[in-house]
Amino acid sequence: MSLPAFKLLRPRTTAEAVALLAQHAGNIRILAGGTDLLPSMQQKLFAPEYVLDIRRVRELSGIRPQPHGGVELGALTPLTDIEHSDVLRQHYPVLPEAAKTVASPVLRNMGTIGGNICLDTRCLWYNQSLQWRKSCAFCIKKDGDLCHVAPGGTRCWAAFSGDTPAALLCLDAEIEIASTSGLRCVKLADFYTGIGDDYRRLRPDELLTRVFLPASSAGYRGAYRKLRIRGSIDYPLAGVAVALKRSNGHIEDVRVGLTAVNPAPALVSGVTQLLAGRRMTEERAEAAGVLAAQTAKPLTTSALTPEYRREMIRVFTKQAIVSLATERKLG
């Protein structure tokens, strides 16, 4: 499948961008790594007529630790960067472990952190040809007016599936983000919208240029779960992010984070309160994975069913929750 056509745009600073973003706001896609816009422009899902190229834009790469602690990340830092980070590794490691696993390493040079935050949201009905949406009479998420997943509602229920962002959430991630009318910095849990056609609130003429790490969340166990047919280019269909804090035996603190059964990344409510304390138990593990389960809202937007979907994300938290709390730490 060809490229439809387009003209290049190339900045070399971050004003020089949002610039841009501004002039042909609703009319360009920008390019990151671009594994994913460029397979979705070949899929006609998208035909802008400029592509804005912000490689060039060195001030947004990179891993910088924080002065009084915590770590900022350039967008468009690349994931393989991420993986191999001694910094996050040690005192951020849910987030390597979530960028280790996102497709193969020729993916993972091109691919961006700040990319995956934004990736699109996927669909069974959604992410195929031009003419395979065309014979299915498209859908709401694109071209359409019926939401094949969940036929009758008014609403899309493509599945959000980027790896890095249910780590994040474990880490209570902000991110920044410019625009010409300066800079704003919001939290990633608000940045999703749980919509899967409108599932960001990113506006056109708006660029993510930064993610920040809390130095309150460094210093947690890491782990992350991931559930896909074919381990060298598939996205999640579904993932579990785990970050631990033990304490004299006992688990201090708890985040678990789901991502690719809901139309954003979400946050386990109740996790912290159910083990905060405790020592670990195969109950309370089991019990936490059902807490996972039922946030989990999985549909028909993949091949695999929802219910084994759900389940997998009851078998992935209850693992990685009882490795981490059990593990022994080297050094």
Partner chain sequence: MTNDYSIIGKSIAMVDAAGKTTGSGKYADDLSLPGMLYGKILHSPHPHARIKSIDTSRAERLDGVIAVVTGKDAPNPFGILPVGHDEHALALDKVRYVGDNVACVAAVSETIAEKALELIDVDYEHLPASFDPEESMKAETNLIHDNKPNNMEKDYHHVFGDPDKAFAEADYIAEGRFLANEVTHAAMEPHCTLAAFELDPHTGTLGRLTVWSSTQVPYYLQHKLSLVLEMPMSQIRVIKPLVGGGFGGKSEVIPIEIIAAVAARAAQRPVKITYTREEVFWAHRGRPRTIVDLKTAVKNDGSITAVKARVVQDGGAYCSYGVVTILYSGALLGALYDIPNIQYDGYRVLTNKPACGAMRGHGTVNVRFAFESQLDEIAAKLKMDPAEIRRRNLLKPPCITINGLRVQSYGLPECIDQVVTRSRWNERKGKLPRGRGLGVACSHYVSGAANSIIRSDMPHSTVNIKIDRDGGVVIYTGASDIGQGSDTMVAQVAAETLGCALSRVKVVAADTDLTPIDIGSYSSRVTFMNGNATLRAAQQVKKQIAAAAAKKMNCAPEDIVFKNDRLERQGLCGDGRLARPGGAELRSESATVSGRVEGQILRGSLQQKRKDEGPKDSITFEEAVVAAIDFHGALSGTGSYTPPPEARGGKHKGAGVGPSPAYSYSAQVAEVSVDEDTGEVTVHKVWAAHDCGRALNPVSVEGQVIGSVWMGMGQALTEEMIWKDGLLMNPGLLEYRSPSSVDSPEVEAIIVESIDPEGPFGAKEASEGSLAATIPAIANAIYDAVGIRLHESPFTPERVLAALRAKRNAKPLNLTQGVDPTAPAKFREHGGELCFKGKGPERHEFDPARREAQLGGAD
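Next, report the structure of the form predicted together with its partner chain; the form predicted on its own has already been given.
Here you get just the chain by itself.
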């Protein structure tokens, strides 16, 4: 499969980058690490006339603790850097825990946090070559108007399959989006739509530039459990991120984020009310697991059965809460 021909644009500043985006809006794709975009272009999922390579925009890279608390991450920060960052491991451990499970070491060197947030939703019926897709009816997400995983449905269920956004949701992260008309900040939770073929609120002329981790989310213990068949390379088939704060033997606060089981990463609602201010018990952890499983709506978008993936959401949630609430070491 050849890479379709395109014109490569290589800006050096954010201003230059957003100007080019505005100029070619709708006919341009952004390349950061390229680990998601390039295979998809080979599969003819995208055939843009322009590719905007933002890797030279230095200001978009780096992990910067803020003077008044919180941490700012440049969108181009490689996942390897997130994984190994001391400041993140100390104050926001759930994020490096999730980052270190992404794909493989080589891909984490290339892949970026911004790219992981913007990752295209995935489906076995979509992430295939053009020749393959011609072998069945084209689906809603690309070229067609039906859904293979929910036959008769008119909505796309491709699963959001980034690992780090589940953790970022637990940290109540915000993202900064730039365009020629200026900057806007949104909660990451509001960035995703929950619709597989239109999964993020990002206009064609916009660029994700920064990620903010608020001071209020520092100091949570963190765990990320990922369902995968192999120990490396695989996208998550289900993922659970848990951030948990303890005080005096009680759970002060807990947040559970899910990925790879819905068209958007999602926080599990009701978990905080269930556990905050209480002592961890087996039954409460179990109940949190059940809540998480109810939030998950996996379909046959990937390997392993939906029922198994939902069950793992329950098991992982429970396991992660138990271990974070009971383990001695902080972090």
